[in-house]
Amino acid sequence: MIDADDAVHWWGLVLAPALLAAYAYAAAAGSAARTARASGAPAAAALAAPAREAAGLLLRRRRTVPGADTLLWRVGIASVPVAAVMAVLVVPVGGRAIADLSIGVVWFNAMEVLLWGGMWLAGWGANSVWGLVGGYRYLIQGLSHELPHMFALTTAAVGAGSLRVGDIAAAQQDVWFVLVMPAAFVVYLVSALAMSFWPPFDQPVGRDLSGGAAAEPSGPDRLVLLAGRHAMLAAAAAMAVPLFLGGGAGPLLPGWAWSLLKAAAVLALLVWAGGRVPAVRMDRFAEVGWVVLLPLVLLQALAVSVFVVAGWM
């Protein structure tokens, strides 16, 4: 007999990646939109935009590319949407996760690890200039943004003296994190726009390098690779939600509800940036970074770790 609970764990199991896939199509959506408006298209039909053109990506041949390793190559794609998907089993929606690790805040940074070596090899096993280019540049761009990344997540997880995402979302049923560590608020949503590629962080697949770590990539590949782009922003957006915006908590809706609603607003705002922030070089990026992200987030971890020892949180 199966109990209420792993009933709802396998039906957890179908419907997160379904999830994924619908606000990532969304965020498809909304930069086809975006597109459209910039070339007097009518906006309505950017909602199709992305079927089209996935539709049309499935019926195109695979590009062959001489020398390339073939392994290799679709390893890396394939690895960007299995990162997105595995990172998003640690988010609890309505206080339930898939995956209720007692590390989850650790594991959702390693999915952004296992991205960048996904990225890597998609550039580096094509055996092309440009995918090489690409796969360096998020490289540079991954080390720019990891450590603010990282101390963002931290910060999170001190303020609620757990790793366990549900933990820290329970913790704010008082005051929510936004409120208490907007830095390493605003250093999370600018890490997020740069481990998913998303504009103005795009310079992987830069159009000066004719598409860069997308350049090779064809067919039913090349979806794979997009589709795990928009599916990784759509988890950092997800997430989001337990580590500052107070997880499910909310009035008259149930939790699940506010959980989704939460997260389609972060999506939305950081799609919405992507469209009106210019793109940043990656040697402009990494001195900010490194100069401007970097100090702010560790001064705001410091901040919080002194209210919690002082016993304010």
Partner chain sequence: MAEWTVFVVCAVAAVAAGAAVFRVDSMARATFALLASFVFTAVPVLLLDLAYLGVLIVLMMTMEMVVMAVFMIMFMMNPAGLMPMTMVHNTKGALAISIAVFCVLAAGALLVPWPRESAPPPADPTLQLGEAIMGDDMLVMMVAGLVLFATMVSGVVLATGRGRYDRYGDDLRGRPDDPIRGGVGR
The other form holds:
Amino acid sequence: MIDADDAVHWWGLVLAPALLAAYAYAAAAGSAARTARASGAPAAAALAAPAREAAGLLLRRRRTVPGADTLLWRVGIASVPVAAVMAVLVVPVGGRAIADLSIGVVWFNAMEVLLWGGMWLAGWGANSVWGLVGGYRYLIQGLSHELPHMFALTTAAVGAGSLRVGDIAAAQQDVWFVLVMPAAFVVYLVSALAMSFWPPFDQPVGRDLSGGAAAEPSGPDRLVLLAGRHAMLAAAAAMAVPLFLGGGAGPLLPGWAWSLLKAAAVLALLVWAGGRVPAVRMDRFAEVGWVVLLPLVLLQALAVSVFVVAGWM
Amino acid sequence: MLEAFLLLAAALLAVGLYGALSQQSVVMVMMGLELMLNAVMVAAAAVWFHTSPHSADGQLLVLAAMLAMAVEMAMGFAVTIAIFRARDVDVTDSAGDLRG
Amino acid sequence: MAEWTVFVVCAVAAVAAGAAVFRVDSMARATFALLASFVFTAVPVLLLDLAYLGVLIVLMMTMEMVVMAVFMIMFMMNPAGLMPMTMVHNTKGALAISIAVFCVLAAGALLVPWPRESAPPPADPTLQLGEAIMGDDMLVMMVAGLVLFATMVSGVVLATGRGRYDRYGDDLRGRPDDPIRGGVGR
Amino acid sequence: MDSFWPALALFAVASAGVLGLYGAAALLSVGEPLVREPYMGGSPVSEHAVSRFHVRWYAVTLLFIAFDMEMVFMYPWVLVVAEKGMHAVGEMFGFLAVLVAAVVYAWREGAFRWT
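The structure above corresponds to the form predicted on its own; please provide the structure of the form predicted together with the partner chain.
Time for the whole complex; same chain goes first.
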């Protein structure tokens, strides 16, 4: 455990968080441009909007609430971006991850679940009703999408017979998993939106709660929470590439370029879909997640397992 | 190194036992039980690594402890909800009192 | 040496967080102290080459402790610990018993001549676990399936205040009388 | 054998990033924090938010805790299914079918509805 493994790419410690930040910024800029275009403003000016907002949040006088549990509040908010960065530990770019753990899929799952605690604490710590309700909304969304999400991850792992993300990407030499397991891919995308409470699953920070879990955080707290949310969406989009889209495979360009391009495409799809799909209320989604998505992805997993055992994959 | 892991497990078990014995609320008692099962997991993992890594029994014991924890939690909460609904209490001392 | 440092730091933190569970007033803090204790014990498990089980502890315990927090807030009279109050009985006796148990276990841990295995651990403990689950120890999974089934059914029976007959009426023919319509079905 | 040192290092990098943001804000931001009542749409705040909160979906949590224990077995199963063959597929999906039966029962009882 102490020896530096060959599979460890230490330079990724700087590069991966930087890339994640760039993708998170792109997601923020993309959704700002979409909003601007919808309201008739020039979309190009919106590309700098997230930077302006971040600078404003850094400079602004912060607010706090009497009776807030500051320790838990800060820990909860900070855990959102930290979990997103930790999740990309196992995400390969062109076949090279920081550390391609033998249980990479479980690692990604565990890091993404840390947001449950983080978001609930972000809501609870503020001593604000809206924030608290937002935190609870995030939990019921998690309870609804997490099992289908886990089975979607497992389906990709079954296809490769390995929990190592690098092996899963390598197993798609002949055919990308998105073609073999489309239902798992769709469920994965739905859960990617839900885990980063991106529209249409943005009820935890919904307008009807005047911002929900994000109602009270101000200044750097708010910046960290929102940056973490965008980073989580970017991390989930990046993970879709080795799981379903063949990793770095592609003609002409080198592997790393294909990985980055595909991740950007998935992220663009998620941001775009977020603006097109009507909001999904969590009280409806609970039953849909358990009664529709769960059996659907289980049948998908069964089909893939049979393919694997029969030697068709 | 095995001794160090077992000491950690013993300390966690003792802390959990203290909580399970001294707390009145059902939910807090469950937290004590969870800490004790946590100790079981550490001890099982350490014993597996140091005495019998060739068989998976130690690992299975960790899984069994985790399963016990989940079942204990789910059933504990279900029973607490049922008691709470019927009697409006969540304290072990009152739940033992049979008069309604 | 580095591993030893990590072990000592995490072991001390795990026990301290475990003790904090019963010391803090706020139920939210108590629950997340317990989660911290689990995460800190996952690190020593990772040090034992059990990558899968260590990460699994983080995964499962995060979900379980957040659910625990939900119930803590629902049931406890003073979830944020804003009014000092205690809900304990017989602390002295519990403390004495716990210390005695710790001493016995610690003596056992230090004095028992534990058998040592010279054979190295398997290259992939996760694979070993999978083979055990699907091979000789299949019974574990079978029993687990039945236990989980029983847990789910009895959990629903005990926990839901309104079952089928409450929602649809005695002849099961009315429209469900739900405060909020679900996503699937009537 | 996995090395988790990169994970520890990445945790340090991520934490340093978050702390850096807080540090920058401490240097750049204007004035002391303003202590204000939580936003309630203009209504006066009459009580702490952090009091008892009745979630309406508590039955889902129980089902989830039980069902997610299945993943404990499924992740290692992934590694051996190709080698063990159809018999392993049957075992795992039989196991899952039992749990799905419990989910269907819960659905019929309305456990996924807010009560």
